[in-house]
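First, one chain by itself in structure tokens, the form predicted alone.
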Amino acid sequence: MRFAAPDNQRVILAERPVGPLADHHFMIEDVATTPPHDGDVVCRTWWLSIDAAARTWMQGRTYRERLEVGDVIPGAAVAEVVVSRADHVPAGTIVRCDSGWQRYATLPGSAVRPVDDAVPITRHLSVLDVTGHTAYFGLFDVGALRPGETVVVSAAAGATGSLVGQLARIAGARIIGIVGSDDKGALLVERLGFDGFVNRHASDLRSALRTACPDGADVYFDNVGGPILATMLRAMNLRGRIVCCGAASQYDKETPDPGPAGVPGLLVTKRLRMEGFIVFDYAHRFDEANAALRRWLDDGSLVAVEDIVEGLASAPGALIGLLAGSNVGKRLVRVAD
């Protein structure tokens, strides 16, 4: 069958950022869609995930190769297979794939995963995907949470933080969120069942944390690093666990802050465990996480908070805003209906 290539549009890295990310670091290109070979599929992007990690990929090699100028910005998507050269993925299948920031992506059929349409499609990029898996394994495996403990999570109104807090509540813990505004804090308490919140702009953050956590914190789920991590080291209880998930406060800085002064002193005196993790280390257990997350979604104990931005051209601004904390919940871009 002859392939009629649809017009593609993609967002590429135009300039490597030094300091804060800006619009001029991106370029939108109109190109032809790559023709598929045997075993390939052509996917039309419906929904695109916006993740703070994309900023780190521009800086250097992390758990993936550095993003180079001219490369399509990476990103997970829910897409429709519009052309298939792979027998096991027929045209019309709705899939989760790593298409990057573009309207059409030609991928190996083995690289796409059909999704269950019994839940809203966007859930396959929020709760039932890397974000949900990060919260699940970070809290329960790395954080080793026990019922009755106190959990503090930073960037608590973000994609991962909002799920961490809810999972902690479901597990019988007391949960305090650190947020950038009182409005976000109110949403956590009123809609998601957090026990309280602390505004990170408080004049005395350490005092505010003592008020919110009079008995200290047993688990701190760190999404931001920087001064908040340094403050939380002093709020931890004996044998507390610090889950190092991200350092969003440092991603947009030309020169990141030095590590917190409490390391290793506080780790020793309080016998703390501080551990980083990459969620893909748990790939062999993603089905386990999805089964639990799906059960909690179905019974209403877990709420999916999704922050929708319209149009592929809005993706750069969506990432810039995400790094500045403008989102509530999982930020997604609707590329097509």
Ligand SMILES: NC(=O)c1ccc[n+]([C@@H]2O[C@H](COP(=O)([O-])OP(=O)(O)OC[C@H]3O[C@@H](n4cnc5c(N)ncnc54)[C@H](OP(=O)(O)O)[C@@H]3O)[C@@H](O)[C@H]2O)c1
Second form
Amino acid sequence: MRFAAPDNQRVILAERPVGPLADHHFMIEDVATTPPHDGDVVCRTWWLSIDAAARTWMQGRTYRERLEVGDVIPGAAVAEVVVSRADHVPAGTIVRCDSGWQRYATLPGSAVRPVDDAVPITRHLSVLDVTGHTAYFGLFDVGALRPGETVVVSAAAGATGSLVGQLARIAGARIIGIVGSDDKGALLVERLGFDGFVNRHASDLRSALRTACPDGADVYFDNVGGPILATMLRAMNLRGRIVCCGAASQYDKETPDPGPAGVPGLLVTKRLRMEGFIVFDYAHRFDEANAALRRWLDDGSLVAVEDIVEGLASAPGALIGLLAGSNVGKRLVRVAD
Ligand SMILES: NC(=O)c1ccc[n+]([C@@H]2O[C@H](COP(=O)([O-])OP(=O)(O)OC[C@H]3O[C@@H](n4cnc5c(N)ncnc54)[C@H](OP(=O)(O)O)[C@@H]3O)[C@@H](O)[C@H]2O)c1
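Switching conditions: you have the form predicted alone, so give me the form predicted together with this ligand.
What follows is the entire complex, opening with the chain shown before.
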């Protein structure tokens, strides 16, 4: 079969950032779509996931190889298979794939997963994928949450945090969110069932946390690291658990802050457990997480908060803004209808 290549457009890393991410670190280029070999599919991106972690991949080796100048920015997508040379994924199938920031991605058919269209398709990025799995396994496995405990989560109105708080509420915990604005805090309490919030810009964060959590915190789900982690170490109860999910407050810094005071002293005296994790450690249990998340979406106990940005060319600005806290919920770029 002849392949009539659609024109591709993609966003690449133009310069490795040092300090805050900016527009000039990206370049948009028009290229031909890579022709598919036997077993491949060509996917047309509809929706793209914007993740804080993308900033860390630019910096150095993490749990994946470092992104090099000229590479397409990686990212998960919901896409339509427009050309198929893989028997099990015919053209027209809607799939979840790692397309990266581009209009057309040529991928092995084995690397794309058809999605169920019984839920709005954006849910396959905002809840039923990495973000939801991170919240689910971070809170229940690493955090070992028990009913009646108090959970504090930072970046609580973000993609991961807004799910962590709701899952904690569903599990019978008391839940306090740390956010960057009072408007975000109001959304947590009024729409998502949080018990309260603390604005991270409060002049005295420690006393604001003491007011919000008079009995201390049993689980702290840390999305941001930095000074908030240092403050939370003091708010933890005996045998509390700190779930180290990420350090969004540090990603745009030329020189990251030193580790928090209180490590190891407070870990010892309070018998705290502080544990990092990478969601892909739980890949063998993603079906379990999706079944639970899907059930809570269907019965209305879990609300997906999605923050939509229009057009592939807006993707760099969408990530730059997310790192500064401009998003509410899961940030997604609509690349095509
Ligand atoms: N371990 C894993 O496997 C795994 C998987 C996925 C994600 N993650 C991590 O999860 C975290 C959340 O990622 P996400 O993609 O869901 O992003 P997100 O929470 O939707 O967005 C990042 C949020 O960080 C907050 N923030 C930015 N600068 C901050 C600062 N200086 N101090 C405190 N908060 C700040 C902002 O919220 P406010 O302005 O409202 O505070 C912003 O909305 C990241 O650390 C990411 O790396 C880890």
